[in-house]
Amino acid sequence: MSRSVIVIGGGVIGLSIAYQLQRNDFQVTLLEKGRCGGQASGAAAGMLAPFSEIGEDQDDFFRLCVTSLGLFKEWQSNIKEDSNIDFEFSESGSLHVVFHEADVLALKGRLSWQKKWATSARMLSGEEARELEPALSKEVLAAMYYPEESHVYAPAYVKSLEEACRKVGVKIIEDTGQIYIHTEKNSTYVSAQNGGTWQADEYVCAQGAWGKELEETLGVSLPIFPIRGQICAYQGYAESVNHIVYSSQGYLVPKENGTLINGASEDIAGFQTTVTEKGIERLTNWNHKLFPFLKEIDPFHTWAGLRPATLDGYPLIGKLKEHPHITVALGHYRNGILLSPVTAHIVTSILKNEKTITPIDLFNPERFS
């Protein structure tokens, strides 16, 4: 007889976990206090770029990210097939560009250890980088080229993932309002502001930036804080850029719908998702240093999303000792899209009492208690 699971949270992590669990013969109900994908998930730029984003340590977090990138091609194909909804998955590759000689040395140091993982990565001179990106500034001195890195169009990915969940049998309940976990001596159950109550064999908490709300109920420290990420986009200029292009100040990503996405400035603003002039200016003040044609152009669209950050930057993934029927998957910060398949695989392995696909001791959810 299959076990029942309640997944709390309808962002990309919660949806991914629900999808993978249901495909592994669990009976899954997903609860979302608002609408699925309505926060950080749908607002993300959708980059799958662990080599560009992690340049310091080949620790277990880096391994987690690289493992997830390796899963993504088959993962997205399965989601498209199950949902019958297509979405952009671009194996564009990326360029991480630098402007100063000291930064060139840093790129060489990065390549020395990343080469083990990114087997096709290589250093390019400024001239070689401009052969791949003709519109790139002549001030770019060098670049690291990562052919393996990719991106998805996040809103369509999340929509397809939600539909795939429904098609494989996940029961999705939205607009519940605030969700509460009740832990009593011999039982655990969930209630919601809308009056509903649910009970299952297992519970998975994946509420993103709202995970800290569980601290008092579960008696464990979950230092998760919302970081506002502000992004802008240019209409009709995607054809001028061929790859994900990073610099120390941010990134630009061309999408097949013609938009060029520029992100992201970050600040602490509680749960506010309003866009600020200062936040967007942080992007527009530097992006023309990468691509001079952007200097005279105004973005046509701006938005913001909340990223669930932990104190040490690592997610919280695993079972709770005092509540063995509760597993948490929280604090993915700006890597929720990238880490969605590997987190789903890990949580499924935990609930099946199997070895996880990659080490997870670093992500012990009770490490701050």
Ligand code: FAD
The other form holds:
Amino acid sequence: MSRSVIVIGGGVIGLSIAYQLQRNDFQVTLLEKGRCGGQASGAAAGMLAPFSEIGEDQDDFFRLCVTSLGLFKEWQSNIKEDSNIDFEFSESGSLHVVFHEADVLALKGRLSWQKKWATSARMLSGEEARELEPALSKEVLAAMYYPEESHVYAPAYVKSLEEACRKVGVKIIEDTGQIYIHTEKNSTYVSAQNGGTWQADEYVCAQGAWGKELEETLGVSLPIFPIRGQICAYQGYAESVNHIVYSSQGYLVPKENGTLINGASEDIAGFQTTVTEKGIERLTNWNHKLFPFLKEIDPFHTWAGLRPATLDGYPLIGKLKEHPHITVALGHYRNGILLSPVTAHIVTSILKNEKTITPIDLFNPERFS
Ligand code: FAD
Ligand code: GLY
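Requested next: the structure of the form predicted together with this ligand (the form predicted on its own having been shown above).
Zooming out: every chain and molecule, the one shown earlier first.
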């Protein structure tokens, strides 16, 4: 008989895990306190950009990100087939641009170790970068070109994941209000603020930035903090930009629907998802240094989401010793969209007692306890 699983949290991480588990013969119920994709996941820029995002270290976190990028092609095709909802998968490649000689050296240093994974990556002069990206500022001195990096349209990706989950048989219950876990001597169960209790063989916690709320019940230290990302979009300018363009100050991502996304701030505002004038101005004050045409126009849409950050920047993925039926998948910070397939694979392997696709010791959820 197939084992039952309750997944708590309907962001990209909870939905991906629910989908993969159900496809592996588990019987999954997903409980979401609001609407699926209504938090960080629906707010993301959708970049699948491990080489641009991680420039410092070739550790197991970098490997986790690169492994997930490798899984994405087949993963996104399965999700689209099951859901019949498209969400773009643009293999646009990316340009990581710099303006100063000292930064060119840093980029060359990064290429020396990333080359093993980013096999087609190469340094470009400013002129060569402008051949690929004609509207780029003349001030850009050099760029790293990563043809492997790609992006999805995040709001549609989570919609598609949700629909794919339903199609393969996941039972999704939204608007539950806060879900609480109860761990009693011989039994674990969950209850909802808006009424209802559920019990299963296994529980997976994927509450994103709210993961710290579990500390008391589970008796482990889960230092997860919301880092607000304020972000904006320009309508009708995507055709002026061909790639993800990344710089130390932020990034631009052109979408098929014609919008050009410009992200993102990193600020601390508790659990507020409001945007501030200052936060958006920070973006609009530098973006024309990359693309001068942006100086004359205003974003048509601004929004914000809460990244689930951990103290050391690594996610928390794994089973809890004291509660062997509870697995956590939290703290994906800046890369939850990218890491969605690999996290789903890993959690499924854990629940099947199989070897994980990539080492996970670094992500031990009890490392802070
Ligand atoms: P969430 O999407 O926040 O989902 C958690 C869910 O759990 C929520 O729906 C919440 O309502 C629910 N929940 C919480 N507590 C409970 C409870 N007690 N009971 C029931 N439900 C509960 N990542 C990338 O890979 N590429 C990008 O380009 C990128 N860009 C980003 C840009 C911005 C502006 C932001 C803010 C983030 C970006 N990210 C990006 C990061 C990415 O969005 C996150 O890492 C990812 O969405 C985290 O997913 P999650 O499912 O853990 O969290
Ligand atoms: N990964 C992009 C962001 O978090 O803003």
